[in-house]
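Next comes just one chain, in structure tokens: the form predicted on its own.
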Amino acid sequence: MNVVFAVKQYVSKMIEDSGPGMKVLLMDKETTGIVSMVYTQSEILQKEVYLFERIDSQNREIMKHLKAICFLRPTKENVDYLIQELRRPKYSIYFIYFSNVISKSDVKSLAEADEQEVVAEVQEFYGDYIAVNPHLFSLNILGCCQGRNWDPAQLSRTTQGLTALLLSLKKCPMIRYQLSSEAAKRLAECVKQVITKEYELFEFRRTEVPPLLLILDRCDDAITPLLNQWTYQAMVHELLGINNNRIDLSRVPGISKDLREVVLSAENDEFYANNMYLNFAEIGSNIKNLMEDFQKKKPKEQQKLESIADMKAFVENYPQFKKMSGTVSKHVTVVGELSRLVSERNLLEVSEVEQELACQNDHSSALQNVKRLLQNPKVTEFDAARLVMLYALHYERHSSNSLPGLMMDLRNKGVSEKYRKLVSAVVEYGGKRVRGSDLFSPKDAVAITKQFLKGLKGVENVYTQHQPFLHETLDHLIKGKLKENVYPYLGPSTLRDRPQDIIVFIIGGATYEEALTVYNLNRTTPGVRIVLGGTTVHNTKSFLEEVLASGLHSRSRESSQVPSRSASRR
């Protein structure tokens, strides 16, 4: 299950299906996303295609000598400038692909409109979601819901993208969900009648164990997305932002030009496919390593080419010597930005006490810390909001809560009013009386002692001690221990065997960290396949936003129309 391999090959068929000659790629604004995620341009160059469009680009030119394929979400928009597009083609022949199920009418509106008869096919090709790694996939929503309910338009919206990730991974799953949240429930029903309705579609070969779709609520863990990362690319999203796998630099003090946005992405840079998951430390060394392997590589480079062999040497290693020098450039460019930003926020010592709050139990320590860090002048306003929300989630309903006090601390600080004010939007959001499960206190014996042991053994690294809610969640999932009066199934049957094939989808965004838990279950659990999905993916910032568009704290805002699926298919 790779969702970066399943998307890139509905773009190589498209590119295949249309036969040699040279091509124009018609896309929308979220399938240029979606595509860029799993091909670089240069890649896509390769296999003839020559020029990439936005259909809704007013000013295209006639090129008759050009094939187009266009790939499309199914929205009534798209649908309406393919119209306007045949009515008038600009291209000599076109291949159409829908990200999505296009309802019949539809298709016979598109048919009508083709009066020269330049479509050579229509077709649907389920690449609706962002690939952002291979075990991890976005919708790029922010804000999905209002209050505890979902906003209708982002319910069609997330219903399309994750029936799509089923298809595109061939799974029809029996279903679970958080029984906390009406939203999971929501959903759960929502993909079920998709299933249900275009039952053909699912007929996939049955495997012993089938398929299980788990669909959780970011409020029953709203600890992850708040806390430092210290893994190389959960850390550049929560310091820096990857935006489709972009991150902007411009702000970085002496940035270049060239670098003033960069992209990572392991597809195609090899440096950051082995390092992305590991910590910060060995990252720095790691890029010295790689600086010390470019500088031996150099001077051979710059040697006098006194034979035609050594200028046919130096032409043919130039590409990769020019590619190893933006890759050193680039991560050295990242990796500086971080450092600084670590020392200049002094986020060693605010992390240290973010995970004291999110996994230890002693209050008044905690208290005495964060007190302690709230005074310091190089702790940014974020950053003390930051921690005095997770104060107020851990020790809610403890007997010598200080709450209070330290909400006139940040006052006292200068932190502004928005920031003051998020501290009780987040309780409200994912607060013990909305919680389905208990974030701190272990329960049973057991846990109890595992408890007391890993304090014993101390943490191999004090800012990594954290382990998402997701991990006892799979743990239990995985070995057939997971409650189904929390998380019931919807409908009668239920699985009896250990699960294989497991897709879980988080209302409210996923993090890296929850993704980096995955991989980590993913390499450790012989048999066992897990894909995380979420509405978006967050860092502190972007969690905050989607706490603030949930209208806990009411604002209005607009939603992007997502047409509701049409009754009938083609």
Given for the second form:
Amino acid sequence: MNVVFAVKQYVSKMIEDSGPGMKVLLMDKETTGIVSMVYTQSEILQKEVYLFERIDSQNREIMKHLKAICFLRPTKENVDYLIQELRRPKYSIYFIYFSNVISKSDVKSLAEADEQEVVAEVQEFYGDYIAVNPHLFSLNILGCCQGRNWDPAQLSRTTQGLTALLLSLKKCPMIRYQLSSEAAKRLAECVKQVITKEYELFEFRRTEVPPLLLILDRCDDAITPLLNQWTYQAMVHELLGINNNRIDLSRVPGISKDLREVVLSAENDEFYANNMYLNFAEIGSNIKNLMEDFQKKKPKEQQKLESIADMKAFVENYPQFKKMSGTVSKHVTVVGELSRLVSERNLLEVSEVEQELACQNDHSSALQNVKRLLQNPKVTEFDAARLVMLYALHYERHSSNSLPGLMMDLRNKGVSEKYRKLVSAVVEYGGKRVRGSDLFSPKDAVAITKQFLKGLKGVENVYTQHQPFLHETLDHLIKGKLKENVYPYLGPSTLRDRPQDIIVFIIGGATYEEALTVYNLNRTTPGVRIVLGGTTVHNTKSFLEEVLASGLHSRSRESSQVPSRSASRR
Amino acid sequence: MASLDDPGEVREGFLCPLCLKNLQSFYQLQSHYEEEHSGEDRDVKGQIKSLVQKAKKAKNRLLKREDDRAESGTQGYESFSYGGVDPYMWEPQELGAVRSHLSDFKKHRAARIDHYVVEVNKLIIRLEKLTAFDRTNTESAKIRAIEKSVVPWVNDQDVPFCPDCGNKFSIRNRRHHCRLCGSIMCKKCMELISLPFANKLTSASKDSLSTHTSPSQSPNSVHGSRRGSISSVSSVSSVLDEKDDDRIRCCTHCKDTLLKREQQIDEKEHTPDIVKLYEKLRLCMEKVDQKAPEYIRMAASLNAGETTYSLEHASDLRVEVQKVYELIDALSKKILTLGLNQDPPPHPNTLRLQRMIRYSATLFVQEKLLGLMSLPTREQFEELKKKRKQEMERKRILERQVVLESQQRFEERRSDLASRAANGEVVSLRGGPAPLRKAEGWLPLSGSPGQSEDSDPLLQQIHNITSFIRQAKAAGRTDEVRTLQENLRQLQDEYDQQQTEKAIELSRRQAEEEDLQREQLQRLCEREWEREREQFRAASLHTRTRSLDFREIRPFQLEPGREPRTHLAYALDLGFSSVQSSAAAEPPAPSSALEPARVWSGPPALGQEFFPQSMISQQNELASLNPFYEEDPSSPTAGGTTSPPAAEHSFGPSVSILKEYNPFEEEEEEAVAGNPFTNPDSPAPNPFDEEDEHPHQRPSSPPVPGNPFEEATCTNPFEMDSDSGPEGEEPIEEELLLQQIDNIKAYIFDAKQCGRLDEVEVLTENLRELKRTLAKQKRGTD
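Mind giving me the form predicted in complex with its partner chain, seeing as the form predicted on its own was just shown?
What follows is the whole complex; the chain from before opens it.
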């Protein structure tokens, strides 16, 4: 159930099967991302893969002394490129791997193009998704829906990605979906269709309890992606943005050239692997330790290298030292930038109010706090807008709802129209009317007691008190208490036992906060393994883009000024 | 960086629950609380404390993952089993699904290629025919005749326009025939094939026949074989002078095909420099991969002061390996600079390739060369040897200590056992129902003291050494660090072993528990039987005395009913394994020196316990002419004079009672769970075991002194399973249970990896049982 490992194994197998000799890896845009998530350059170099080329690159030289490993998505363009390639082969021999099911006719046309018999292998290796963490995958699709319905192209891509995931993990699951979402139902049906059609592929060793695929829709919980995060991975994504493990630091003031873009990968960065789920305070102290460690190991100029023994020790520690110096400067820079942003944007205070909006039900205090923050000049328009969004989502139907007043405040603060429109768009996207379940007020006795106890105890950390709605859903699922009238099964058969292997997919994107939740569930629930996926992994910014892309026009009181853009889309 | 200078900025987590004041750490929070709110509700305070502790604990668990071997028994367990598993630790998975289209692909390609190859072959055969004769010395008319015979020419009338360019043929624009396919084209569209070119193609076809079996074409077999068919062309190669008329007319299509063919031939023959260099480079790397581990082994051993390898040999090897590294460096540099001075500079991709190769070679060298530890100089080596000697000395002392300790413990136990035995005797004679008292007395004895004594000194030692290592590291004495680490590892191994032992002991105790229960049941039956027994009291006394000799025999039959092996083999086997086990417990302990003491301390106390077992086996072996059965009636005297071999065998049980290391543990991993073999060793079947018969067996057994043989069969330890949840056990046992569970998990993992699926099943079963027991216990303690 480790998705990183699953993809890595595929790539390793490809390289292994091609035998010794210099190799070139021929990929398309998407597979480049897929491979780069699981293999680092130096790692793959050691396997004699020296060149990485895009199949669509025209500037490739004939190098008959190289073997080509082609890892491509089975798209029409790729097949065409490959046909051209095979007609005039640039490399001595081709090992072709498609990341998903390819049609027989495509195979035929490829075969007919291979007049020089350079193809030695044609296989389907189902690494058709971005493996972010062992339990988290993404499809890097932003804007998967038009209104409430799928963009057809994205639906087919999502179906492919999800079925590839199932195949790579060798799971033939039962499917449940969120009834309130049409998109979830549609995706569930598409996945089922593929499973039925490719039934031969999905014949795996039966497990006692069949795996379960749960398909959810982001609309059900629009709160989570709007919150500021305080665990390392989530925070970096929220404040700096993680794109295929890469972080763009070019906007950081005074950044050195080689740190413009850094890679944060848990696979080969021990510090990151150990700290990605810790909160910012802990990271602070850990990075301090890392620095101290580094300073200890760092040779103190020449004077300490006097004796030969010293030099020897230095040389022996050198590779480690070098690696460490890279890690140190990277994390110091990242954490430093985070900390700068936190104080610059007054995020501690903002986050506190966000959490209050998300977790508590005290309207007047919340309103007061939001108002107070809107007056604060340090609070950016982005954060101001998101506070109002949270307020709007939570107190949408509250009797003394004072959203118009807050909107006024936003306008007075000088928040751009784009953000002000987004407030109503977000409510349209994930408001009460759309939600299949209640985000804010607990329904059953257990939840009520829990909240009561929470209030009694006080919260451990005000900034991380929010639990994504997904936690509750999964908790119920694990305990076999997830209601079938809200999350029905697709097809007649139902699961009698408690599920063990669970794949959750969120249409409209997952978040790193949810990834952390799943990580913790995995750690604390024996016998249960959960993998989380989404059309993408959101931070607030990308989530707002997603909302914008879905083109839901505002229906709120301000609807007089419907964004012309979304209107024209219809 | 700001976060480092100003931690207050980031430590947002410690808010006073009463005044919501933000404090920097939980210590500060605590003191703040004590100062400000000390008068207020106490409960809240307690809550903070527990909260703080929780946070601390969580933090600890997250921050330091290593270095807590001592706690791993409890903490590590929590994260492993009560909790699920960190996704990073999910068990290894197989390769995902794959589907091959190769056969389909080949089928389609073959259909296509056959056509293509036939075309090429046809052309080449014709070309050969066209060049087969001496063109220069033949009249053109004759040439034309021959040409026409090779391929039928298309009729001029049929082709009014040039098929390639569409121009009308006329007197000016004359028709030309392709000599290879017979088609017609105009002069503009006509191509010419020179004789050398033709020669190259035809001779290459011939060559390919001879070369295509050579291995140079590695996995590219597709390539060679089919081309081979082209080479069916018979050979002709005439050396020709070039003349004006030496060219063969042909159409563009045929020429294209031939050019493609030529390209293929060229590529096949041509090996670029980079490939040659690269192959050399790879060879060197392979050599390093072979030699480096060997050297590292040598160097490690030498640095540890061992004398297994000679210093000269090692330094020779070092020089050799270093030379290879230099070669790798030189080769990769050469690759890097290939073609840089050529006039048309190489394609950027070529340069990139060269850079990458160089980079990977550098990485390789960096990683491996720097891992190549240095050798000690001669003087250092001598010093090291001395140091090692001291180390050994120290170890020996340590071992002796351990031995002494265990002896002491044993002594204690013995005296206890003795009293117990005496007590048991009384009870058994009385036949009174006093099993409960025994249970009370027994458990703590076998459990707590042993454990705490066992673990403490070792752990201390481990801690000491860890701190030594730290000091040595700080002082930069790497050699010393290494030896210390070696030492540490040994200690840790030992510690692990002890943990296993404890686990084994646990299962033993479970068996014991069950015995007791069973006994209680049997008591009822026994009353009846006791009456009859009165009559045989004298005889039973006799049995008791006899038991003295059974105890020596007993190890031979430790595993009755397991395998029909000969007793002698068993005796040897056991003797051996028990010695081994003691050695394992205290590495190179001079176990022989200890033997007498144990032998003599063991039997008197234990004699009775073994009684039933020996009875079983004897009963079992009655038919198979048990050699020891003869001894059985041979009066008490035989028992008194413990013959040397017998004494040695009795060492086995005494060791196991010491809870050292179960000799059978090695034989079957899965047995650890509820290791049935530990049961016989366990002192559990206390002195009363002889009366400890199974209820339903009872009626059948004749009430004669010989009946213990019969009865004992039902106490066959192999029939007891350890799953019985021993209720109301001490908390220590729970810890042991946890360890046990951990062990089993490890075994399951191991078994899974090796693909022993049946074993996995058994183990999982065991695991489940253990977990159930644990849960039951938990409920009990709550």
